[in-house]
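Here's a solo chain for you in structure tokens, the form predicted alone.
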Amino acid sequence: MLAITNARLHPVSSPAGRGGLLIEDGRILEVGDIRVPETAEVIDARGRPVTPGIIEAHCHAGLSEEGIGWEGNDGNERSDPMTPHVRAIDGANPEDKAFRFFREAGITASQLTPGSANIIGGEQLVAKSVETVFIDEMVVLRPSGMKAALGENPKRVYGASRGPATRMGNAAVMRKWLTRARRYAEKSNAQDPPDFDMVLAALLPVVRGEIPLRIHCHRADDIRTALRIADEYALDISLEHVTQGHLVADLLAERAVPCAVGPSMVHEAKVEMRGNGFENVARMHRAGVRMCLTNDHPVVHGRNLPAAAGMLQAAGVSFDDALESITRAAAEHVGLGERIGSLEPGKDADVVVWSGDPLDARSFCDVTLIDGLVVYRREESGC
């Protein structure tokens, strides 16, 4: 058993307060006013903030490896604009140094996703930031979704060769394959099922509503196209990036569409990113959009996600809501709200002790726990 004592707790699911945590068998046993057993190992937080582990809801860690060129670039299978049959688990390298940086920054889980070159780019997973040489040992949820993309990326990558070359073409290709997958699903339930098709089979969980189609879209018109297609095919979707979501915030809030917003710490790197900035993210929050933050690692390094939440706070969002945007809201976005994202009895013991305000860029992550085990301890922390 492990106890964290003398903490300034930020459970996210309940108001902040003084207290501690009891952890046993990788799960949180008690939160708040705890009685520490004599046999428990103790981490004395010494009055410092303690939060749930940070979650990067949309990233390419392990797939776009840090400090490596083409050898470690496994995020986009550019042989075809339609590759739903590729899987992040087959490309993600657990030895990518990004995961070490994640542990040192209090990021305990991340959704690993193929890139956005393709209309439908492949199967996603959620991984814990543990140190291992086997990606399978990091996986918490697979599949966690199917990556898709609208807007500039697919037409830039394929427009000069095989297409699609326009936004109309992007949407048409997506509809074409969703239609094929729906027909394949209907025939699969018949007495005389069709010959196996790996591409269509990979889309079955999407058209059956078993996993979300996570659609990369920045511009307001691409957001509307994503919603239109979702309606036509009765899809469970999430929206990724959503740079101009503030222009359709009321619609997004009304429909309660999950949105992973960001990266907002960069300049307007593409035309479709006009309007990028935390002020507009704050407008989405005030409108009631169901959202979390992402840094889209490695576009902005995932270890800077707490600082991004701090910038959201600076734009007028409360501390509690900014912290929730990288913890509980992110956990719900990736489909793991029942397991991670807050400090509650029964949840995974993914916990971070901070040197100071966790959203202040001057603070350090002092201790990171994943499943109740210390995976990082800053030497100067004294913990």
Partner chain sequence: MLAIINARVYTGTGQVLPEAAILASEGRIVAVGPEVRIPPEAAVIDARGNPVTPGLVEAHGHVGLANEGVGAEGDDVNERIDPVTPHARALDGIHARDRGFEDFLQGGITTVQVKPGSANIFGGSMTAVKTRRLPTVDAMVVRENTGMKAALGENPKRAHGAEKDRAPYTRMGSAAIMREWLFRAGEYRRKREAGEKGADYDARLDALQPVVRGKVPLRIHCHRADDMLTAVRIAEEFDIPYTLEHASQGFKIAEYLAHRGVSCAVGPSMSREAKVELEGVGFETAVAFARHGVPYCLTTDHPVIRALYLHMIAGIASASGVGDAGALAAVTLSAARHIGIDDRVGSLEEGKDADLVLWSGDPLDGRSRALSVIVDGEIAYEES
Contents of the next structure:
Amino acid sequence: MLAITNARLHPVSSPAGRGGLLIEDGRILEVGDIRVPETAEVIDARGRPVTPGIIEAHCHAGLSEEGIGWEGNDGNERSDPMTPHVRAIDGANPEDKAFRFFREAGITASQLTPGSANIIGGEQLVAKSVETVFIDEMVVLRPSGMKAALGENPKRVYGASRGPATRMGNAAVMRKWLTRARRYAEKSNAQDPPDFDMVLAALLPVVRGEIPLRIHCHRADDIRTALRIADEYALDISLEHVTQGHLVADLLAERAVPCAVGPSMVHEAKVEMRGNGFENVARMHRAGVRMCLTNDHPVVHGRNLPAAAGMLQAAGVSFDDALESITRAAAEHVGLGERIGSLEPGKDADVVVWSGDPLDARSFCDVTLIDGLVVYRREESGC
Amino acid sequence: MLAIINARVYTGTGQVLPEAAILASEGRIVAVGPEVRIPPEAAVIDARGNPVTPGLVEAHGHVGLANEGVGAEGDDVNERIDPVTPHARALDGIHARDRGFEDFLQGGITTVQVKPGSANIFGGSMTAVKTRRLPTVDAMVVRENTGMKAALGENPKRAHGAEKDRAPYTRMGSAAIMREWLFRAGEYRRKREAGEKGADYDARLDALQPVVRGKVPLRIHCHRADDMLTAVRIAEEFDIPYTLEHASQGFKIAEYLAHRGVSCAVGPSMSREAKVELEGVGFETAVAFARHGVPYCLTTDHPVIRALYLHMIAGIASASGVGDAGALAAVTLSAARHIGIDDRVGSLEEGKDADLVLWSGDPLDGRSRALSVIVDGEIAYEES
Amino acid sequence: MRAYIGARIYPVDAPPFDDGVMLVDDGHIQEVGADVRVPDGVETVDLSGRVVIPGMVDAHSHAGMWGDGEGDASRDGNERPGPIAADVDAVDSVNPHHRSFASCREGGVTSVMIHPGSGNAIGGLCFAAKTRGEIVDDMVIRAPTGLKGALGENPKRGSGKDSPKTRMGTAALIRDYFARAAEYGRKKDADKDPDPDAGFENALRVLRGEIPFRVHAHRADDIVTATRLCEALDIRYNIEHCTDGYLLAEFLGHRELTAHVGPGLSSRGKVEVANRDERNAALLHAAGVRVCLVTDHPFLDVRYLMAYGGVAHKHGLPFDATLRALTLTPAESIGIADRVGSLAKGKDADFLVLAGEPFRYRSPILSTFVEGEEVYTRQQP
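I've shown you the form predicted alone. Could you give me the structure of the form predicted together with its partner chain?
So here's everything in the complex, that chain up top.
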């Protein structure tokens, strides 16, 4: 049993206040006014802030490895715009340095996702940032979704060769395969099942609504195209990036579609990213959009996610909401709202002790716990 | 009939007989031991106390396919037309007169499993051959189909994604292609066995049948730990026999592999780190495998490292912590087991093929020379 | 001061002796011998049962320049599509933090000559360095130590618009380069103030005899071409690789050439190395050629240089000559024998402690010392 005492607790699911945490078997047992058993190991927070582990909801760690180049770049299977049958688990390297940086920055979980070159890019998973060479030991949810993309990226990659070359082409390819997958699903239930088709088989959980299609879209019209297609096929979806979401904020809010917004720290790197910035993210938040924040690691390093939330706070969002955008909201976005993202009894003991205000870029992550185990301590790292 | 007398015999099964003789007849070993009766008609080689070992076994080589010193014309390792070429057969590419075979005899290697390269997800079937120079490769064959070559990691995505601008571009893509074809091969089998329609003859699916039927292992090239784990993941999904080839970062996951009992051909351990995925290549993996009980053999990946040095590599492995007995086994009996031909080669036991080597000194010492190499009871090489 | 006592010492420039004493102070060897008295109060290190040899000198290495699992991003050995890259200096491409230097220390190599690659007919300047350090300039023993040239297959593969397509084309380019450099030199001497040209300046260093031309050549005819080119220019030179050298042993021995033979333990992949023969070093030595055994790291991983020595010895290179080919001869060829290559009074204290006699697999390198500092210690298995 492990106790964290004398903390300034930010449980996210309840108001902040002084108190402690009791942890057993990797889970949170008690929050707040805890009674510390004599046998418990104690981490004295000495008044420092304690938050849930930070979650990067849209991330390419392990797939686009740091400091390696071509050999470590396994994010986009650019052989065809339709590759739902590839799986992040087969490409993600647990030894990517990014995961070490995540532990050091309090990022305890991330959704690992194929890139956005393809209309449908492959199966995603959610991983904890534990140190291991076994990807399976990191996985908490698989599949956590199916990656899809609209807008500039697919047409840039395929426009000159086989297409799609336009936004309408993007939509057509997506529709064509969703239609085929729906037919395949219908036939699979019939007497005479169709020949096995790996691409269509991989799309079955999408058309059956079992996993969300997570659609990369920046521009407002791409966002609307995503919603249009989702309606046509009755899909469970989330939107990824949503840079111009402020232009359609009311619609997004009304429909309560989950949005992973970001990377908002970069400049307007592409035409479709016009308007990128935290002011517009704050507008979406004010309009009531269901959203979390992402750095799209490694576009912006995932370890800077708390700083991004700090910038969201600077743009006018409350501290509590900014913190929620990288914890509970991110957990709900990736489909693990019941398990991670807040400090509540029964949830995974993914916990961070901070040297100061967690959203202040000058603060350090002092201690990181994943599943109740200390995976990083700043005093030991010599920082 | 051929006899070697006054030899220090390493049986390959862990025994060392300080003063023993070996008698061979009709290509087979008929007696080994300190008191073998030598018939008067036998030709006799006096070892003068020098060591005799089983003929070494190289479990992973490209001899005959990677013809040496002749440039592109002699390069028959990778059929680069497509990432899926299970219907290619190493046997059809092996040039029996490749000078690489000289290396094998000089290095005391009497059996080699010749494999297609690692550019393709499925590269083709492999063949175990003796290294004795015979006019046709067919006469050299020990077993024609000893496995199906497969590859993960950098090579397929380099050969196809980067160089040909086609799948696979990524590790995920490589895994998807491997899964797709294993699944299709399974469906093909089911339909053909059930007499269903929709399973017309297909050369590639046909070539994968021995794998999906469990007759031969899929031998999967992988260096990095995560690639090795992807190989295990896929092989277990399809419940097929498999081995891991190279296994360079195996030291990171030795316990896990030991638990599964998967056989690994480790090497080339002396290789330079030419690729990113070779980071950390060295003798740690052999040592970790020995410590944790992973079945493994040592390989040169000839011509990446010349087969000539296999015995020296075993010596370095020994000094690195594997020990002499383990190191010798890793280039004899364990290698034969890896290939699946230990019923015939890999140790000096009655009934096995008479493949043996007389050395000038300690067989694990790089300075020792093979004085005589006997294959199938015939002298295949003698130091001039 | 520290005293290393009890070991069998191979000084290389003198016969070996048992129970030796070596006094090291301030990075240098103060005394070495069997009868050296250890001054009172000096710290002693007991090496009884061990063998001490000089740190090895690798005369052809690309340490810090590419390879070792770093991929394309770190490939810094061959400048531009070619064919003439005479203005570049290997010093500017070497990363001291590259893992290859740790491999050097593990492999017992304490000094290296680092060459540009052989992709160009003229590749740039070589230099000599110690294998320990953080800043390349602090590692330099001497710079430059030669100008790199290449014949045979590699320069023909260049993708530059002027890249040669034939062996005669490569030779013509090299001749032309030196001829134009000589012209440039004449203009300078005549105060005609030609436009500065770093590439020609480097040629002038060769033409004036300040540094040798170090010519990559594998095939016998390429080796002969190297001699033809260099002798016509009357410049100092040596042959890098010299793979077919044994086919011309008498021809080369006659010239008292130095051959940097290697990379050892490598295969016969290219056509120009089809005749690779393990006896090469032995036969060259027997004919009077000065032989250095080189790794061409990463082509032979430098950790296995000692194993390469063992194989050369196995194939006929005498024991003493093998040891010399790994130490003093390369030091002489590079031009740094005043500091390294043997264990003698006044030289740098670069040495190896072996578990037993050299070239045995049971005698691994236990420690590597550079200038008196232990820079590698073998972990016991």
